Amino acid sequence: MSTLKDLAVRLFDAGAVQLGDIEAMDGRWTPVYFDFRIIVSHPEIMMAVAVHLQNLATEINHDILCGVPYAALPLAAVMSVNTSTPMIMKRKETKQYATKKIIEGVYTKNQNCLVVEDVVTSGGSLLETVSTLRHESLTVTHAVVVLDREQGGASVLKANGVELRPLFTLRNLTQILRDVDRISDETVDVIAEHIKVCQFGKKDNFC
């Protein structure tokens, strides 16, 4: 699993790719749904997907490490312990008690912060997370994403002051697929055309 082509099949294998006319967030349809929750289970895959992303990461200047709630906490949990980076929590909603805090850990005020995030389409949930690290005094300037959905969120990010590193777009990890055999060429054109139709942001949008 050395390799992104490897890690995008084991992927596929495991059922964190999942195709066909299926309802995401927001009563919105989408011919492939991602569900990288799933690798929580595979530890082999986690640990590849934490590996890759560490690596995108060295080219990017940080102190601490803040995954996206839920489904980015292991992975930035992974890259933590790897590579001896601090990490925080952002929680969903501020602590109603006690320290009523909504990061947990340990930072300081201007400390740069590298989000962790699973997929990105709209950029709204990343954004929400740098939204909250920025009120708390936290620098944050780069993202690193396992997936790219190419449907308007790193243009989003681009202009609220984050660059946004992925793994893979969708475009390239269907590619992938496809040259292995695991999809067909109609799916690779019927997902290339929700990619065109489907973009957040724009006037044009039919999700």
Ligand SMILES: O=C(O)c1cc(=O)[nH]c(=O)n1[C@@H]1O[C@H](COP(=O)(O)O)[C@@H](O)[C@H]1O
The other form holds:
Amino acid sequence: MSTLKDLAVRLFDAGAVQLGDIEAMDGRWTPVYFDFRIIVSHPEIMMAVAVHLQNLATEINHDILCGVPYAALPLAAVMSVNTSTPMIMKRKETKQYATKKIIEGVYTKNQNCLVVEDVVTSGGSLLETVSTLRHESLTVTHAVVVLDREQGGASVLKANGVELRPLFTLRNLTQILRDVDRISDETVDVIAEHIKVCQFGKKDNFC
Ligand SMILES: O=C(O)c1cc(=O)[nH]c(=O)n1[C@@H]1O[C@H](COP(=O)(O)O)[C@@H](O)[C@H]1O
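Structure of the form predicted in complex with the named molecule, given the form predicted on its own:
Below: every chain and molecule of the assembly, starting with the one above.
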């Protein structure tokens, strides 16, 4: 299995990391944006990310997997097949005809559902999925994610009974990329400052 350091470099070289003044979700700005959707075009990277997430998942009691739509759906699917763990899919909107479902797949009340996500910033997207799953009487206590941007999402999730297990944090990922000369010291500093001033769930944040 590739190391996390190898994986970070492969993600960067595949174009998953964008630097600059970038508009992220909900009109917020960031000096670095991670687009992990590109891994659908790189099966070997997809497999490596899924296997690393599976390893995190072995320490968490779960019966079923659910990826946050859409970026984490293929990741959850690969994990499901690799580990023979059933998966369900949360729709973005309730289907308007026939089954009228919000969740696709088979599940039963009180099953432990492990949520899979690509990026956590404020924790909002993940929480939305958790709340739908809980509404369907599934138990959710943990989420595995590729990247925790360390901008308050983990605390928000913890306050809502969800423990986050990330493969990377924004600081350790930027440090890895600095160590292999993919990014400059200046970029590391800009990102560190962004993490400091843009904290969700806090009063004085500048996001
Ligand atoms: O908008 C973001 O904050 C974001 C930053 C980033 O580097 N990569 C990224 O994919 N995102 C998007 O932001 C979502 C997570 O943001 P939160 O809902 O604030 O946790 C992800 O599911 C992505 O849609």
